[in-house]
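Here you get one chain, nothing else, as structure tokens; it is the form predicted on its own.
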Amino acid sequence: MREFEINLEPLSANATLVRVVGWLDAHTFEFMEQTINNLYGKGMVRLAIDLSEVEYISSAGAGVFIGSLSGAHERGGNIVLMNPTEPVKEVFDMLGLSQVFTFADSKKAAAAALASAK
């Protein structure tokens, strides 16, 4: 297991790319939640979450995104999930969340999906 890490970078003029590395589980979900809430506090409500380096996600980890998605919508934003690894995609499928979230396979596709957020 790699150390859990979150890196932020601009995706477009009004969207932020959030790169997540490692395991998103009961030990790390609060840090993820706090990071997203801090972004919302700064008015950054259009987030692309890059999951390409997340090796494992628990239901607690997935729960962060459920709560954060409604928070984004309440603020006029959205969350797009990018490139989930197979184990992560399986958890989203199993929990029925693949029907709720928008998924993108590139920065360009994520930026376009976020630009159309209402």
The other form holds:
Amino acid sequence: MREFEINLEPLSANATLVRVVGWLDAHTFEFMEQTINNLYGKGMVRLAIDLSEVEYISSAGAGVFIGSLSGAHERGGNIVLMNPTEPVKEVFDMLGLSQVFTFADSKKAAAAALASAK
Amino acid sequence: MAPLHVSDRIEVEAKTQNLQKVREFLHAAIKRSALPTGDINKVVLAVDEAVANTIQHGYHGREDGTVEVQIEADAGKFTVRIIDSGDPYDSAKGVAGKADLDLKNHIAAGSKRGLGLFIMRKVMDEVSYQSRDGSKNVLTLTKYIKAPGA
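Return one more block: the form predicted together with the partner chain, after the form predicted on its own shown previously.
So here's everything in the complex, that chain up top.
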């Protein structure tokens, strides 16, 4: 099984799809954080993050999204989360993040949500 | 009928790459216990947070130490002890201080601190910490098991 992997691909003219695979824990969160910061550094601030292959997330992983969301807003962008698995959704619910983030169930819906980012 | 008493332990080097090994050990131990299936992921998460805190704050990223996770479970409760020889990490103070963490404002401010402790307290029924000079630090997490139909 793949421990952790991130793949990037264009979602639309100004948005990026970030596919995450594996465990997002206190060991792997820095790689996730670094990836998002690198994207911000290149001016890519509209991100759809596909969580459909993330089997586990801890507070370290969730914390990356909390910090990155405010970072995206500061830069006029946004983050949309796609298709979290049940264990991931459970942690988001526990931390009240399900009310904070925008969720989408398809690339089309994510692109539409990101197009309206200010 | 599943045996109700479970006693097991694992000791790993204080490296975050060992967290998955600890989670797998916990999954297996919990399945042998009387803890309801619906609590498995939550208890694994709470213990993962505790072990990660120990590695990151107790050992400050030093990888020469070890973390021991002990499990004792019976029909009434599931107890996990996390034992380390790192610097005492003042979890006791944190446990008391973060009891009323205003999560919504915390998150709105983009802050990530204290989330692990929040999860530990939310999931487990008891969280206690003991550190003695020159001895080991012990963080104890307990989840009570309700009798079916109770």
